[in-house]
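To begin, one chain is listed below as C-alpha cells, in the form predicted on its own.
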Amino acid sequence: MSERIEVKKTYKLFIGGAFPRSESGRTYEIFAPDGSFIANPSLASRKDLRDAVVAARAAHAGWTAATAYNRGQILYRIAEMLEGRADQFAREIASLEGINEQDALQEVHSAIDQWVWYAGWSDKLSSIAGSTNQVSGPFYNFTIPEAMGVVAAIAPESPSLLGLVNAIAPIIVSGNTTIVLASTRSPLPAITFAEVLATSDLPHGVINILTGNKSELTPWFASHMDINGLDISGLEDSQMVNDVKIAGADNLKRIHSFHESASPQRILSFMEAKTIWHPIGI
C-alpha cells in the first residue's frame, strides 16, 4: 500500500456567516514548534476588515433586539457544540502551542466553562447595571444598560482558544456584534470555532473572525469610523497600544484592555446607559 499524502488545509476567513478567502488572495504559513508545516491561514486585508464591519453592522439590529433569554440560549448551544469537538480543538492547540494534549484539553474545557459563564450573564445585566431613579415629579425614571453597537477585539496570541473566548463572549452577550482578529501564530482554533458558529443558531454577522498580521490590521481597527469600541487585551506591543489609543481618539472610540478573564466589567465596558422617563398614570 502506498504511503498516504496528507492534505494540508488552507483556512479561510469568517465574515457574515460565510467563509471567504481574503480579497487580496494572500495566505501565510504556520508551523509547529518543531518547525514542521501545519497550514496556510488567510492573511486578511483592510478590505476584509471593512467587509466584516459591514456584516457586523447589518447584524446588530436583529441581535440587540433579541431577548436576553434568547441570546443566552444561543450562547449555551454554542458551548454544547464546543464540547462535542473538544478533542479536535485540543489537537490543534497542542500542535501549535507545543503543549501535550492533556493540557490542551484542559484549555478547551476552561474555554467552554468561560463561555457558559458569560452566557449566564445575558439576563442579569439589567439587575446589576440598571436602576430605578428617584426624581421630583410625577414620573418614573429608569436607567437600563444597552449594547453599544459594533465592538472589535484583538485576541491574544496565547492561549489561542481561551483568549478568543474571553475576547468574544463578553462583547456579544449584551447584544453587540463583533469582529475579532485571531492569534497570528495559532489561528486554527479560531477558524474551527468559526465552523462551530456557522452551524449554530447564531445569526450571520454577529461574530466575524479574521486571521492575519496584527501590526498590519490593528491600526485600521482603531481608525475605522463604524467600529464603536475596541478590546485591545491581546496587544503586547506597548508602542502599538499607544498608537491605537491615539488613532481611536480621533473617532471617540471606546478602547479597553482587561487583565481579568472573567469579569462582568468586560461586558459593561461596551454598553451604554439609557435613561427613560415615563409619566405616572392616574
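Predicted model only: the values in this text are computed from it and were never measured. Whichever C-alpha set is largest while still superposing within 1.5 Å between the two forms counts as the rigid core. Numbering follows the first chain given and starts at 1. What changes on going to the form predicted together with the partner chain:
In this overlay on the rigid core, Gln265 has a C-alpha that sits less than 2 Å away from its partner position between these two forms.
When two forms of a protein are overlaid on their rigid core, residues whose CA moves 2 Å or more are considered shifted, and Lys274 is not one of them between these two forms.
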The other form holds:
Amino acid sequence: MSERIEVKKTYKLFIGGAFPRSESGRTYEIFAPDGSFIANPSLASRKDLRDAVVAARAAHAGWTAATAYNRGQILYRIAEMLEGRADQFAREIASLEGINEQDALQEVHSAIDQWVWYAGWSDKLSSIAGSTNQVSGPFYNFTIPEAMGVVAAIAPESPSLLGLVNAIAPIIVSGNTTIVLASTRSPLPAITFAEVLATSDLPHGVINILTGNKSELTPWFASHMDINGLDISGLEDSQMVNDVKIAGADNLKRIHSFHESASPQRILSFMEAKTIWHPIGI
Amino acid sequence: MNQNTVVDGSEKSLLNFLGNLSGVDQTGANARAAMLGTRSIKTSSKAKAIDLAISMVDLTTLEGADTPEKVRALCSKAVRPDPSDPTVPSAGAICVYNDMVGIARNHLDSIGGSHIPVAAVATAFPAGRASMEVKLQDTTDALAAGAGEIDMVIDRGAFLSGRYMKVFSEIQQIRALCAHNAHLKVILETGELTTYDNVRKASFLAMLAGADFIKTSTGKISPAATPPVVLVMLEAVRDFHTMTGVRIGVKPAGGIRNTKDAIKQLVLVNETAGPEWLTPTLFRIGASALLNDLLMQRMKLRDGFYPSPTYVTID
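Next up, can you give the form predicted together with the partner chain of this protein, since the form predicted on its own came first?
To see the whole picture, the full complex is given below, headed by that same chain.
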C-alpha cells in the first residue's frame, strides 16, 4: 500500500453560521516562531466585514429576545464542546506560539474556565446592574441594562484562545451579537473555535469570526455605521487606537479597551440602561 | 404589428412556430449565467450601474396587509428615493394591487411624480385562476384607476398542459384592452414552468401575443428571477428582435435583494440582449428590499464608509 497522504485543512471565515472563503479570494501565510510554514488562513476583506455585520444585525433580535437563562445554557453548551476539543486547541496554540503542549493545554483550560465564568453572568446582570429608583410621582421607576446591538472586537495577538474568549464572551452574554477579528499571527484556534460554535446550538450570526490583517480592517470596523460598539483591547499600536477613536466618533460608537480579563465591567460597557416609568393607580 | 408576420393568429401556425423553436442548452445557460455573474464592476462604473438600477426598479408592494398609507409612503420613496440627496434618480414605476392604483396615481401626481407610471398586477394575480370575464374586469378596473402598466399573469396550468392557444388568446384580449394606453407586461412565473425550454417557449408565446414586456415571476413563488432564467428570456427578446425588428422589454422580479444581484442582472442584459436594453423602457427590476441596498451602496461610494440600515426608510 502506498504512503498515506494527509488531508490538509482549509482555514475559512465564520459568517452567519457558514464557513465561507474570503469574498476577495485572498489568503495569507502563517509561520511558527521557528519559521516553519503552518497554514494559509483567509485574509478577510472589508466586504467580508460588511457581510458579517449584516449577519450579526439579523441575528440580534432573536438573540437578545432569548431568555438570559437560555443564553447562559447555550454558552455553557459551548464550553462543553470546547472541552472535547481541548487537545486540538493545545496542539494549535503550541505550534503557533512556540510553547510546549502542557502550557498550551493550561491556556485552553483557563480559556474554558473564563468562558463559563462569563456564561454565569447572563441571568445575574439585570439584578446587579439594574435598579428600582425613587421618584417623586405616582410611578414605579426602574432601570434595566439592555444589550446594545452589534458590538465588534479586535482580539489580542496572544494569548490567542484566551484573548478570543475574553473578547467574545462578555459581548454576547448580554444579548449583543458580534464580529471578532482574530489574532493575525495565530488565527487557527479562532477557526477551530468557530467549528465548536457551529455545533453548539448557537443561532447563526451571533458570533462571526474574521481572520486577516488588523491594520487593513480596523479602520472599517471603526467607521461602519451599523456597529454600535467596539472592543479594541487587542490593538497595540497607539496611532491606530487614536484613529479608531476619531473614526468611531461619527456614529457615537462606544469604544473600549480593557485590562482586566474577568470583569463584569467588560459586559456592562456594552450595555445600555433603559429606564421605565410605570404609572401607578390608573 | 410586425409580430403578425411570424404567426398568422391561427392555432396551427402558433403550434408550428413554438414546435420549431430551438431548445435551450440547460448546462450551457447555467454556466454562462454563472460566468457573467463573476464580472466585477467597480468605482465609477459601479456608481453608474447603481443609478441605472435605481431608475429601473419597479418599487413593489403586493401584500394582503397593504394600506393606502403604505402605498403613499412607497410612492414618495419612488419619487425621491433618498430625501437627503436630490441627485438620486427616481424609481421606474410603482407596482401595486388593483385597488391601490388610484391611491398611488393621485399621490404621485400630487407630489411631482407624474412621470412615474403605476403598474397594476391584474388578471387574478398571482394564480390567474379565474374566468376570463373576471380577468378582463380586473384589467378594466386598473386602467380606469389610472394604471399605466398592466402586469398580467398567464394561465400556467393551460401552458403546461399544452393549451397554448388559450394562453395566447388571453394575452391578446388583455392586450386589446390596454390598447395604446398602457404597457402590457406578461408574467410567465418561471418557477412553475420547470424547464428552460418552457421559459423560452412561453417568452415567445407572450411576445407573439403582443406583450411589451416579459416578466419572470409574481414574487410569490420561489425560485424566481434566477440569472439563467433571465438569460434565457433575454436571448428570447434578442432573437425576437432579429426576427421582427421589435424590441420587447424584460422584467426580472423576485429574489433580487442586493446591489450585487442587480448589477449581475445588468451585466446579463448588456452581454445578452445588448446595451440598447440598458434603459428603464426595456429593462425593469421588480423589487422592494433592493432599493434600500442600492441606496446604502450609493452612500458608501459617496461617503467612504458603510452606512447603517437605519439610514434608509423601513417599508
